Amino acid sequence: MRDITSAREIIAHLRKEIEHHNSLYYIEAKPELSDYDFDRLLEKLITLERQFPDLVTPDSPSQRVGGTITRVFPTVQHREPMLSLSNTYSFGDLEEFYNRLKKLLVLEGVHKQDMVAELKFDGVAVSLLYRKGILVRGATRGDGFQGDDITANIKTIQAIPLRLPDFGNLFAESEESEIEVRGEVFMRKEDFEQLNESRPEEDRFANPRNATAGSLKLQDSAEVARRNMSFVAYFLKGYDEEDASQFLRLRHLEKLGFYTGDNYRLCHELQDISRFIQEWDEKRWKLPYETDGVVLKLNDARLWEKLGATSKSPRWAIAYKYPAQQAKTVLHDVVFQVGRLGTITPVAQLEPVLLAGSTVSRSTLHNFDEIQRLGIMVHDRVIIEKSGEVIPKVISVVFDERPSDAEAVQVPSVCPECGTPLEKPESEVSSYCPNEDECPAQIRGRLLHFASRDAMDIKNLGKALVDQLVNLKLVKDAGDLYLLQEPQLERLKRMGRQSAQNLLRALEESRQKSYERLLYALGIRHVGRATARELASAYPSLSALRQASEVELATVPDIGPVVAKSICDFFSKPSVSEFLEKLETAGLPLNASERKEQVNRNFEGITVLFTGGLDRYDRQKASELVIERGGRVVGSVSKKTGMVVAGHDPGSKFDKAVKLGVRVVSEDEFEAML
């Protein structure tokens, strides 16, 4: 296509429609398009842009899909100080808080107490700059008085507007100020579970907030945008009407295309909070989004200033958090799952109870240590908790009520899955299933590790979908699945011809990742990614590697005995040699690409450790950043640790760092040392 007017007036169309798809799903949750669809639509956006580079426009649909490299995040300054609110978790301090306002509403002359409930969303506050209806800056709270710039990664979350749709008709008179939009970002429960899939599972997040907060500050936006989040609007500034209520305020921010919650409400009276709190206790649970409390402002706005805030928080608004919630239930039996591994860990049935929303009736109890810390029985009274996680969790035994039938937890004797008999290493607490080859559960592990994000990379290569091709027979090992054709694909349940040709379309991208991602793919037991990035810089192919001694692995760093043992019996195995050559056959990167260009020398000669979620890089960005800088990034402490770079909820390894006297650093002296 050639002319430009033709193409001006269907980009228009495309955009428009896109726009009207994009509000269906992120803020009336009623979607008429399947994601493919979509995908095709955003497609052709984008190839007519190509054609065309005059006609993109900085509020274009296709600016969401992210691309842009932040080394580092532009510090701002709020107009305004983003203050946190303060909060309880008692009814009796939520009404405290009522009653000394209306004194000080009182002394204003002021008898009418209307506040506005809000479902206080689980999320990272951040503040939305619009000048002329256009998104010109997003940045985070920060310290509250100023914030980092994430402008880059705003853009690609699709709830978000980059232009404001009834700004003109709204703010006619002010059209040439700025207009400030504050709220959440979050992830939905959905999208969440999606990514935590998608990882590996020693790299999983928490909780839907400890993603949403490490994905905005990812220095790849085009990453950002493949995290699928969300954004609530609670607070609007800036236009003719800044004596609007809170409750008003919020019907603007909907006509302006936002999504509020939709379950604000306005309440005359302490009875009317008490009924909102205590009727989202049970319903909140059903949401498709974690909510952990109830805000609540005062509605009429133009007391905001009089009232003032704190040092900290403001005088007219206060945030009431549910409690954890705790459930008591009975422990009717241990199952035990088979990992990649032939590891066997313990699951505990339970009787089915309701906690937060869903009835339970399984939790992981990790370990065999963590049995024993517990004192965990078969047919014990035991509590479960959900405070925030996803999955709940047994946190206590009630001994007072221990049973006369209960029972030691005993450890199987066979493998649950193959039958074959387990072995125990005298130094370890788990036991395992020698049945590598054999084991439908280990076979299934291992492809999953394999396809997995931070090894392969295979999009669409989901458990469903693994669990029918080792049923049937189709693939026994990763190798087997560069021989999988289009017609075998579409006869399986739910796959269909388009699923089956992105499944072959990801499975040809995988071919193009690194050497390192394929050693860590391997699944060698022990050889995490750390040690694998220390395996592919000392033996930069694969056949090498598979023909050094013991001797020779145990003196490359991160790696010692114990691992190179590991590396030497899996390259033993007549099965791995043929699962090798396939992955030879099907062209996979057996050798090291050439390195990448020193940046500088800042980390020469340091071993760091990461612990510990980071909020501005994922685990692999921030390893790449120090190895470009002449450091190496090792996956366990000792004394010869030379830095530990601390994230939130750090673990047992910064425990282990302290009590060593290894340096330990925030990721704020990190980046500064780039």
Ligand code: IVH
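Between two forms, the rigid core is the largest collection of C-alphas that superpose within 1.5 Å. Model, not experiment: these values are computed from the prediction. Residue numbers count along the first chain shown, from 1. What changes on going to the form predicted in complex with this ligand:
Superposition of the core reveals a Cα shift of 2 Å or more for I606 between the two forms. With the core held fixed, the Cα of G496 is displaced between the two forms by 2 Å or more. When two forms of a protein are overlaid on their rigid core, residues whose CA moves 2 Å or more are considered shifted, and T531 is one of them between the two forms.
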Given for the second form:
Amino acid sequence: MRDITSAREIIAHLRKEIEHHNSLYYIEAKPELSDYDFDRLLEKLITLERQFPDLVTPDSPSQRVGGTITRVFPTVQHREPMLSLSNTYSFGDLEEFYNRLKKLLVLEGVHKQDMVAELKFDGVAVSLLYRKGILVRGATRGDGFQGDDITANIKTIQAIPLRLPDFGNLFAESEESEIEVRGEVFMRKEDFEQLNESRPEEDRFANPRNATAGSLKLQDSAEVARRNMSFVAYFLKGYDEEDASQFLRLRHLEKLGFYTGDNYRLCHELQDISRFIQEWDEKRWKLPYETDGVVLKLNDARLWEKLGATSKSPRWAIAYKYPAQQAKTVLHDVVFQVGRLGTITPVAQLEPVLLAGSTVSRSTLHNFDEIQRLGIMVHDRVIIEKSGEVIPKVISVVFDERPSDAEAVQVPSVCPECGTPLEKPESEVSSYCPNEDECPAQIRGRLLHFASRDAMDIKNLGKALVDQLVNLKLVKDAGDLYLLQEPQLERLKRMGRQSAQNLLRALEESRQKSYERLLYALGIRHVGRATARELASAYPSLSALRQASEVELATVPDIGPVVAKSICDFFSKPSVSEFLEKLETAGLPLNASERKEQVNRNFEGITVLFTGGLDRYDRQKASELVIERGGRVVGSVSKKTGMVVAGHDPGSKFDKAVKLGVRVVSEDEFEAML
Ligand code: IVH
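Structure of the form predicted in complex with this ligand, given the form predicted on its own:
The next block holds the full complex; its first chain is the one shown before.
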């Protein structure tokens, strides 16, 4: 084992390296390392920190991988209110704002009206608090006065520095030195699409903003870390108050290691503003993230306070929102798709049309009510729109141009696939086919889901093959796949010997996949990759999961009552029992490891803190064991901490725990409790 002095040096070196590459990747968008090599560096750091837990600091890049579970986000007060902006949708209104501001400035004897134009990022506003240069708190805007403390989740965002460089010895000088940075957490289009792919169709996010808002409120920070969110900073307070201008503050933010969006501009006149807006109306579609407008701020920040704000928005700033992009096209037909859960979705088949940089030829109409609401008929001219959403939608019918051959949309009353009368529960907007065991569309959907990349990843099982297997009644559920024989497969269309063998090999390989993937592959309503992961860690075997009650399930992080009910409903179906038996016979991974027993929940609701080194577990493993048993692992001691597990050479947290009267246990006692 290394000694602590050399470990300290190596750790410091690794952290510097990692931060440097992080900044190259996230701030400058010029990565020099492959993702693999970057992960190797991070792993090295994590391993060393595990050996020397006392060298872990709150600003270490290792803290970004998450792992803490927050059950309830505490409410925190903002240092000063987080205001919102008023919106304008026309250049005329913007001009009015500009002239109104001019008058106010003249009253103050100011004749210079420089404005900073910034892109308006479509995400979620947060406030970051740095004390002596260390990130100590991240909070949502909430109602503007108080928001939620989401620090653990914020720390997982790579573009947010955990420690600021101390240029002017600012942090060292003053005990109270406190810097606040505000900005927008957002998701790149690519990351958003990847996230949606891993979610069940019925739970996909409509746009990156919703995805960001949902992700910031997750209880499991390790899951937040996987979501790859980004951050753009647009507000700085407490750093350099002498020459307070928005433009310089943005420059400062960059020096401090923040991404500012790069594309802001200092505008001296109204004309410069209008040029900026026009330019970005086109160019913004090429950006890897979504922007929905331009924010204009008076550059001279010393005047901000004087000018003040109305109840919601400041007088020195405004948002110009781009009108949504629209196009007119023809509705050729409406087809009705049957999903793997039986939901019927009407899909508009459109004359292909170019909209905001891509060709659109299909668009979901969501449900039957939507067809009624729009009053849409086949052959109608329709307006489609792309606003915040990635996928365009039909927003209206051009009734004046309705052609004489317009036909009413034939809304089916029976399943277009199997002819079973459709049902529509009172509480839901969609109709569905109740024939879940026999409807070929649902069987096909479940099989394709089972084989999909994030599930069992059975590459050779494509749509054409699934169609044949189901039509010929060779397969009714994924369990049947494992009973297929080479001669049977060889006889199928476009199959041959080689393809049959490839499929059998792919099926064989799928037996080695993880239990967590299998849980996702089962296709339980509302259970996506992330939920499957949580379930797998709370219930390391399928038999334990099957026995769990709704109430118990709802205590697993990020699982609410709706998901809990859906899981129980799933396991209570007779066809599911049969299906699971087949999977068991086929030798699929029905538990996380050899441990088949159900874990107890004897850490339920207890917060645990580890300090010092443990002999028999590493920190990560010990934390997992606590979380698996319903507990929560925290990084700092307070009166509310349930228990402190003290290993050898415990740190200052041990002393603090003793002082606060928090229960302290040894590794042996901890093990006994497990
Ligand atoms: S400044 C008082 N700048 O838009 C100043 N906001 O509609 C308030 N936003 O709550 C914010 N990009 O969530 C500012 N460059 C930018 C922005 C921006 C996006 C969001 C922010 C704000 C909302 C107001």
